[in-house]
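The form predicted on its own is given below as one chain in structure tokens.
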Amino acid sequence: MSEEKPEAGVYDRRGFLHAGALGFAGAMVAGNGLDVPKGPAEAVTRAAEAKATDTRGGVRAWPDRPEGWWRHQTPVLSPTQAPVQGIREIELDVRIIRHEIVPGYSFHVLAFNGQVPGPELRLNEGEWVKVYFTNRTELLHTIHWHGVDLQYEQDGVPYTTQHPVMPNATFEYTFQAIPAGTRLYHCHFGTPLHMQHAMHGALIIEPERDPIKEEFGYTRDYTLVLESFATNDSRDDLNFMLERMKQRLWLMKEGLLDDETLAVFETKQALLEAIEAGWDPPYLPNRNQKRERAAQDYNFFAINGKAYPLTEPIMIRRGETIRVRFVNGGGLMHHMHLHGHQFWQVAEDGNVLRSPLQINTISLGPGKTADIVIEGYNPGYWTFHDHDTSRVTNNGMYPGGMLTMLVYEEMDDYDGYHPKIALDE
């Protein structure tokens, strides 16, 4: 008997991967007979070279998309094409604060309206936003809006699109609340430590249309910041940075501060005359002392600013649909893992997968920002935490850092087992 063939355009799972396998060789198939390209070795790649660069006549990618569909992204307006009414306005400050991670261990940081991570910020997808940056710090500081399209001198980089907020100034940025999703802001001055020093949070640009909320109809929506801290260095690492801003501060006022002095040149062509002329850039071996390290040495492992055993549970109740939005506010890539549960990922980076993807453990790299769904369907406590098990430690004792748990609401009334905290096994 022969065997039933799927219809045009479907494929079981074994004709896929047989189609896969075949792919190349199946291309080539004229007629009952192969195509098979004739020549010298050299003159066949090329041809093949040219042929694969030319898409004329050939298969598209998406053959189910409607042509130019991926050129559709709003475009950017100027601050000064903003609305005179209707403008939300917003005050951001930072200072240095001692921050509590876990009971009876606090370390400097560099704080958003002295919290951490800074607050939380809800803006409407379209609206225009002006943002009052004040620097209470006596260090040089800036706001990159993470994933925002925004007029690139709103885009807080330091000498690129504006010069650092300089001590006791403040710095209005005013930009249109564009694309919508789970986004972030940081300081962009001395990254590697600044940002790591806290000067991160969370920017949620909310829909006019929610297809997550029309097809999953969650109910609750949590933010989880990520972070890594380097304590053991922060103090010192704080003093050195201050030290360092007091003597360009004392020669901006006597009037001696330089370019090779503040390191900071006019063009490529100005930098490359005045290392030929004798002057020693700060990264050659004779300058570079103490540093703002590239390879922090991370002990602390938070989650919304908290380490465990000070983290929030996560609440759910059976049958309820939630959504979880990661931000990676740290340098360290994480892996974050749900006992007893699959779950939904449905957003990368703020924007809505045309696929959602079915898991149980969602890695992110620094900067990076992921929104999941989760089905109560299994009642419990269950476990939530990074996978990487280095992080999930206090000072190198575990249990800590980076741990939290999901949580039944209807487990109160359980007589079963139920969490203890433990602080080293």
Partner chain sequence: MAAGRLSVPRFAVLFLLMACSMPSPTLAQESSARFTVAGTGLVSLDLNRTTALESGVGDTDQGVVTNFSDSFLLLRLDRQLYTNHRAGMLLGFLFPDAETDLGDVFYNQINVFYDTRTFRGTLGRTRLENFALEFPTLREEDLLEYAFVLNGFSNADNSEFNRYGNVARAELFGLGGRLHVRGQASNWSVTDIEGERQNDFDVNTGSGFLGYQLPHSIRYSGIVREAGVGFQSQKVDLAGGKWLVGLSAGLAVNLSRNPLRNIELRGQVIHNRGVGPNARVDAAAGTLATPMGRALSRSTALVASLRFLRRPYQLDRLQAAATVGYKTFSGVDASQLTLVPNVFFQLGQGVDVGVQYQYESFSGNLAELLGRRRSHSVKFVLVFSFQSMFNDYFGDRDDILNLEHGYIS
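Taking the form predicted on its own as the starting point, write out the structure of the form predicted in complex with its partner chain.
This part shows the chain on its own.
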């Protein structure tokens, strides 16, 4: 469908005229950012007009499909029903590493395979997968497969669907990759510390026939994992947890670890009896009145593990269509706004929307994913950032954090204004 893009034609022509007038060399500067913008209304209208079949403005329909096609129908199978052969095997571990988020600032994180975020897992819809998860820390962990329909004991919720994975132990998760879409995986043990710092990663389940690909014909596919870190709290918490867990591991080894010390009970009745017998739950102020334990003091924000200026730009060409998958691995709400473009939101939580929606700011709460399609109709350097600009900071300094750029590859040859690296406004 990219060949029949009327936008590209419009921009070619206008860009060429401007290039001539301003004396730029050649047509490759076509559609540069010096075009006089006509306002977003025009862009919406133009994009809407792009589809002759679509008259609703900002919303467009998928090609004809049977009623209810988006609904996931496959029954959920248990690991015992997995085929003997043809299972995809994946190895994941977790380690404590020092992670440099911006030049000169590092902090300790819990990292899947030593990476922030964890490695992107790409599976085919319906494929069976076995994940060997090894705990290489002295803390406890699990992996939760967020947005995947699986047998509940594969769901990775400690003390609810499984015992947490002990230090040096390996746990096997077996499930079928359904339904298709942009999803995530994360540790579900002590999530304010573990998931956010930084046990999270994208899990992309690809369908055999992708309506988004068929409709938009995108050529490049980007994943942006959004992250928020409270590095001073996480340092404090990690040190505290490690000290406590070293002692608990000794007690466990000696068979001396009791329910009250671990604060895990078989039943609600057992908990109430322990309290009756004088046990103080750890949430009481007499045991825990630590500053900011509940409310984290977020000071660094990142996309794919890096904060501006280390964030990777999203590359596009004039006339190209790209897909961008957002995965919110942190604990905050983010509002990603792209300058100079109206993009299509095509999926939320991994599931394809009934109709693509044309917007320029997309909000993602914690644990949310969203897929958008960007059409390259406006060459330039385009800021793409969280519009809660308190997150466009590094340790309180603007700009930084959750800030990247949509960059047209043609801009290399343009001799107008090129972005600098600014760190202190």
